[in-house]
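Quick heads-up: it's one chain on its own, the form predicted on its own, in structure tokens.
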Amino acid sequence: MKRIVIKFGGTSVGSIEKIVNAAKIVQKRQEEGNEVMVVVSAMSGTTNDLVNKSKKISKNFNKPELDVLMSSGEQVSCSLLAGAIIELGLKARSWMGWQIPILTEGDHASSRILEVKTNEVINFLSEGGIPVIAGFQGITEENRISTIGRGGSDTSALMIAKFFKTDSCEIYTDVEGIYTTDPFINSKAKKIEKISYEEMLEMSSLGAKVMQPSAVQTAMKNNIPVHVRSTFSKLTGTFIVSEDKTDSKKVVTGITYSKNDAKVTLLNVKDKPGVAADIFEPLGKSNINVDMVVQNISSDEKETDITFTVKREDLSKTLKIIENNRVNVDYKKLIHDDKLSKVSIIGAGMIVHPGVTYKMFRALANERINILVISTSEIKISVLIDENVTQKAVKVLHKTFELD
């Protein structure tokens, strides 16, 4: 008998009707053979709307009680889907992550899973019941209920595989799998039917938003496959695996892009040994996450100009920090855009394939797309470009690498 986990994303439980649909998928995979788990996320717009709430209090909404507020979107999912299988003639109960407990660590908001204690669940689930667990939720030593992060759901369910050491972990959701780009942009889009742990976190971090990257670095960690599919198609969805399981041959993978970064320069730096570190440090300190960095030194060697991108959203805050930092960075101007967007290409097969650099430049030089910051790994490539050009962009680069 196989041990799973099967998660419902908030569009998968939206409404009741949404709800019956998706008890009777884990009515169908426990009548399989299956032991089943289940994780929820709140019902669609339910987060959003509590988080509005809290801002017509204050807009400074007191961080612990804001997680108190934000994970009751989850309780009242799991309580309806649990009801659901329950009405199946099914044994199933609800769990709250303080209640397994789902123990979590760091900031509110944005806690991190330390442990999922296991035994509570495995003496239901071997008397047959389904536990309906929950996401997006723990507790702190301190007693206080926590989130994990928008999305986090995704971490709750992969967690939970891990410590329950469940043989798979099944994503539904209401797409059909992961996608070669995003169909929404690009009509010509092709679902992928295996993609490696690897790739999928890249794609994730580069502004795929099927699943969050800590799931997936998860899973990879853990060796624990995944299957992406839809709660609304019997369609096959994506498998997520490891890279000696999926297809060698494929160049590129996927084309991915991201609206939400904005462009740094400081102009004419007086260069000198740690003036990067001068820079970078009080950001890394206020967690603002520095992504792309360029940096081009004068041919005298003594002033050099250093671009560098953070999210749209920490830009005001980074230009603050900056000015105020004036005293150990030695600049003559400071310049900044926020009206861009990062495409990147992502895949395995880039590490043996030559001529992938040189390919996706020219197709984007033939558009006419001017490049801005290129930054590399082994297996992608991420450029930034002016954002009224992206879906011509990722049109190109789909039909360069023959995802089309």
Second form
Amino acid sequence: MKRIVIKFGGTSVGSIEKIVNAAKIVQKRQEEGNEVMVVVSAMSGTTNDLVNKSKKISKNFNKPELDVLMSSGEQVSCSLLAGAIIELGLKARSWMGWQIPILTEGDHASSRILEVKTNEVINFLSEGGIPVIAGFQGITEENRISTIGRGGSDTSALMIAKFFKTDSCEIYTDVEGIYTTDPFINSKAKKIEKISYEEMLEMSSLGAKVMQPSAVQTAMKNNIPVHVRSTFSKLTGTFIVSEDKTDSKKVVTGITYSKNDAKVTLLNVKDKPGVAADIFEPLGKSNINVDMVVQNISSDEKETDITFTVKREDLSKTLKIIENNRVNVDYKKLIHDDKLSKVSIIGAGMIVHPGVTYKMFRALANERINILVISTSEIKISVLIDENVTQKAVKVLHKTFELD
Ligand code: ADP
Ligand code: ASP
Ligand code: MG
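Form predicted on its own already given; the form predicted in complex with aspartic acid follows:
So here's everything in the complex, that chain up top.
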């Protein structure tokens, strides 16, 4: 008998009918001879509604209380799904994060799962029970409820897979699998049969919200096979597996976009050793992640311009820090822009195929799309462009790299 964990996303449990449908999927997977564990997200829209309520009280709503509030959505869906499974004549019960417990560390609203205790749930499984576990939430060492970042129930499912040593993890969602690009912005997107952990990690980190990046990381580290599939069709979805099990002949596997970035430029800073460190040290100490960085070559070797990107939500904090640090790093002008999007092409095939970079830039140039910043790694190239031409860029790249 195989032990599997199946996770339902928000849209998969977005109404009572959908919850009943999810319960039937659970029943079917058990009838097929599996020992089934279930992880569930809040009903779609619920978490956003809860966050908006907190914002009406304060923009800086107390973080531990925000976690209590946000995590409540999963309590609702978890009990409804457990009840629906019981209604089908099966043995099931709900577990909140604190009951298991799922232990977390780090800041509220962006905690990390340290450990998932297994004793009680294992007993229940051995009695033929189906545990239905609330995703997204855990409990801190201080006995406070925590959450693990938006979209976090993917990671909850993979952590359950790790600690309960399940044979696989199935992510049930509103699309039929991982596509070559977001099917909602390009109707020519194609379902990918198999994708490597490495490529999927880049895709999700660069904007494909179909899986949370740390979920992919957990799967990769622990070699857990993941099947991303639709709650609303019986078709096979996408398998996320190790590199040697993929057989893609394509140079580029997928294209992503994200609108989370903001660009900051310091004009005319002194071109001397240590200046970059002096700019980025106070940002790092304030937990601001700098992503892309470009330093222009200075023509007179005296002054240069430095451009970098941060998350949009960190922009105002970043500008304040740089202004306050002017005694250490002076500049003529500080400029910023957040009406931008980052478009990326991802593919392990790039390692052995030269010429991908120029092909990408040429395709964008032909569409008169201006590239503001570029960053690359072995298996991805990202460009920062005007937010208004995102869809156009995704479409032309999708065609250029023969994914249509
Ligand atoms: P869930 O509620 O199941 O967690 P999400 O909304 O978090 O679902 O993720 C699924 C969504 O991810 C899809 O509806 C789709 O719009 C989006 N998405 C973005 N990029 C991709 C991609 N490359 N393949 C599939 N879906 C994608
Ligand atoms: N309900 C949470 C969110 O909306 C977690 C999740 O859906 O994975 O972010
Ligand atoms: Mg999700």
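Everything quoted here is computed from the prediction, not taken from an experiment. Numbering follows the first chain given and starts at 1. Basically, rigid core = biggest C-alpha set you can superpose within 1.5 Å across the two forms.
S.K.: Is there a C-alpha shift of 2 Å or more at Ile57 between the two forms once the rigid core is superposed?
M.R.: It does shift by 2 Å or more.
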